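Take a look at this single chain, the form predicted alone, given in structure tokens.
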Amino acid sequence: MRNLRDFRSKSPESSQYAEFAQRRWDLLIVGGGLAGGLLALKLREKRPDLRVLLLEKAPTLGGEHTWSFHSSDLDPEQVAWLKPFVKKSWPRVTVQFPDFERTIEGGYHSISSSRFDTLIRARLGQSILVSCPIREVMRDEVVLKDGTRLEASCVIDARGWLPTDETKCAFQKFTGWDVRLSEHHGLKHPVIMDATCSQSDGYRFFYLLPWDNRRVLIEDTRYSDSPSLVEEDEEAALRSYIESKGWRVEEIERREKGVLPIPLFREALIRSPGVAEPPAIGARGGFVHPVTGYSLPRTLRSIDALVENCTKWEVTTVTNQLIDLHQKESAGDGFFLLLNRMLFRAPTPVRRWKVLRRFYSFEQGLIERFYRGALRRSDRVRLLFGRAPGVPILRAFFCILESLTPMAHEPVKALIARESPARLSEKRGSV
């Protein structure tokens, strides 16, 4: 018996996508962001025999984003491969806290979405469809908004974060401006955390990337309990920070904003590809550092491994490959989830910065391994135990208990809720 889809037109007669619907594709990649674009490019370089089509609903690839990474996050060959996409590199970065400042040596690199769009378009040419709204994504077929049906041996979903259980998450949210200033800003290299600002709405810091003497990206970032972003308030906060630096803005050249879930429990992690959904990569597939929200290192490592090892580009093989890669990348994430709970649930919100200040006092090797997601056992011991100002012992114990006893999530949450500020001030200690 023929499948029902065989009796339906693959494309409305008037569709602008009719030409694409007449072809049988080896691979359809849905989502032209970081993950989708890099996967399509890798396949063009390594598997030019495959018929690959990249689909993006927006008119440009990459959205309005800036992706950054440390040289130590990746292998040297991977850093070199990304070099054409990098808008700016620096030899060091700085972190700033009310009572502490540190410069960390080592390459730091940033990719702009505009540069990403230009290069991917130039290299993929006619293998991209932009301004292409999508109605439905299946494992071997994509239905466009106008009813056009595109078929493939495999569909890979690269559309970014899936909605998740907000009760099991905290949030990293940011509002940023690329600005041109009237005078030299005085920054020599990036400030990846300026936490000398007022600590409102959780742990708050400003992120600064100096593109040249007068152009700089300024982002107001919060590690917050709430996903809400009030645009007027965020822009007012950016203006206030700029004024505090004595800078005068000539032009806001670009705006970006976003909200990323920070998982506190395994239930909130984006799951590896399942049997009912298309295989997924990038943030969609959970290839994201649970604490920092950085997606580029895990995404590129998974793409490299997939392209290198996948011998048959059909849905079952690709799904199994990505499940294995996800499990490998997330093997140590239980500890990172504990650190997230220690950050969001142990100290009061205005004291969260003290946890980050302590982290950046460790030696550079530990910091690098943390960002790469490759902590040693000794690193974990040092991060978990020792003097942590502002972290009450009882709350820290509750966070550890939740790791050992998953069934205790709700009882522990209730115990934490009963800890009033007055009682906490009496019991405050360190672990």
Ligand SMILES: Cc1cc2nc3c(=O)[nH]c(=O)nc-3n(C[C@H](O)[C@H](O)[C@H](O)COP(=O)(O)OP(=O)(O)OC[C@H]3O[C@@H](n4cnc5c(N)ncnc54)[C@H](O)[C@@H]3O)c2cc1C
Given for the second form:
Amino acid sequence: MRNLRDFRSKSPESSQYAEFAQRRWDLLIVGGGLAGGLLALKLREKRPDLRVLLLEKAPTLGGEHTWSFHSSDLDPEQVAWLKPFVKKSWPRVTVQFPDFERTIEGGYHSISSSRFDTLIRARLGQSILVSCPIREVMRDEVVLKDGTRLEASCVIDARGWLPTDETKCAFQKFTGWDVRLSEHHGLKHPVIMDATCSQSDGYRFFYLLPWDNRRVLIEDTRYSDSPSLVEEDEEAALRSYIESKGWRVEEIERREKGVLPIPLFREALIRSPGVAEPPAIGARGGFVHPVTGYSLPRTLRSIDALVENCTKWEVTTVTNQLIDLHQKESAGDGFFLLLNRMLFRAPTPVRRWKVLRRFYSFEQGLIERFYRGALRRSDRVRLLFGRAPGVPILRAFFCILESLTPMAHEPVKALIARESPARLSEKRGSV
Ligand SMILES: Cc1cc2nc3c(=O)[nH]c(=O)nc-3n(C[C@H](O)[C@H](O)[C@H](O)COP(=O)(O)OP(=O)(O)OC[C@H]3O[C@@H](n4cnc5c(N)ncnc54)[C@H](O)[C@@H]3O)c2cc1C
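What would the structure be for the form predicted together with the named molecule, given that what you showed me was the form predicted alone?
What follows is the whole complex; the chain from before opens it.
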């Protein structure tokens, strides 16, 4: 136990966190979002001997989120472990395009952040500090907003997305409402892409999760070149989609929105921090699928492997383990970057949907391996060769060339610039 003089220097007088500063922690996890919460819970189950404190700046854990995943993204034991968090599961999902509809069999599950908050709090009790913003995060110490210092053998950074080089990425934007309708919506299972809507601001689709007969999450999603999200425009688009379905909203029960970077080049990939920074998990540590922007599968796999294999919970060992795990998870990311460029740079924005339509015409095994991030060589060949209709072959070729040499960036940019406004407007709406 620290002596009184030592303790005073760690905590400003009358800090509400004084008792936390008095203790020596094995692990401090900064950020009580998806990754921080799951790691804290795993450790409570597998290593109850460790003194772990989870610190979150917001009043609740997990923010305003719905996190979904396919059964095939994870091992069956991992799906079973997540079950208590799952608000609803369905046996199949559909995708819809103007000229094509497909049902994909296999479990699909959605976690709500409010359930996540309730469960993690119930299980971790006193080992959580909410409404507690952190000013500084070091490898073995954090400084709270009021200046209180907490020490640990290891600090793990789970503060979510890092800003990235916006010139080297595109964006996935979401605006969603959980609504209660006046009548049955008629949906039997989730529609993970309804791309029959007008295409604007890049590739656009609606995402629908039917919670019960009248409650549904409706999310306007765009694969866009710009990160801007104008709330009134997004809300007007949601209203007009709801109207087009003939639905009447009794109440908007919850709102969520967000913008995720979709990396086009290596420079925009979120990397695992180096040996001099605090080890990081979740989006902060780059445990994200580069095409979907989803982090749940990679985050849970890395947490499981860390908790299983880490013999010494001190900062160097944890850092090295996470660097190794990141390398393993991101080994195939070069190919995903190429797919991102094929999506964002080869077709004109209004024709991006054709790339996705082609993707969803492949057999289910390939689709599952894509989401899981475990593509085979034969999958890569099939994804790359055989062009989506409407995607200019020269642009597609240059996207591949860009993977081999950065010298190809300029010709691709020039090709894109040559797309005259007249041609673009002619194509707009021609889905
Ligand atoms: C609208 C939307 C929908 C998504 N849907 C899915 C999906 O269906 N499936 C999927 O796998 N992924 C999805 N993602 C992507 C990704 O999984 C989420 O962004 C996920 O929440 C990332 O988890 P995380 O724990 O790394 O970061 P976050 O969940 O963002 O957690 C970071 C936490 O750190 C806290 N924090 C930040 N700074 C500080 C500080 N200084 N002091 C204290 N606390 C701090 C934040 O308040 C936050 O709670 C979605 C993203 C968005 C935006």
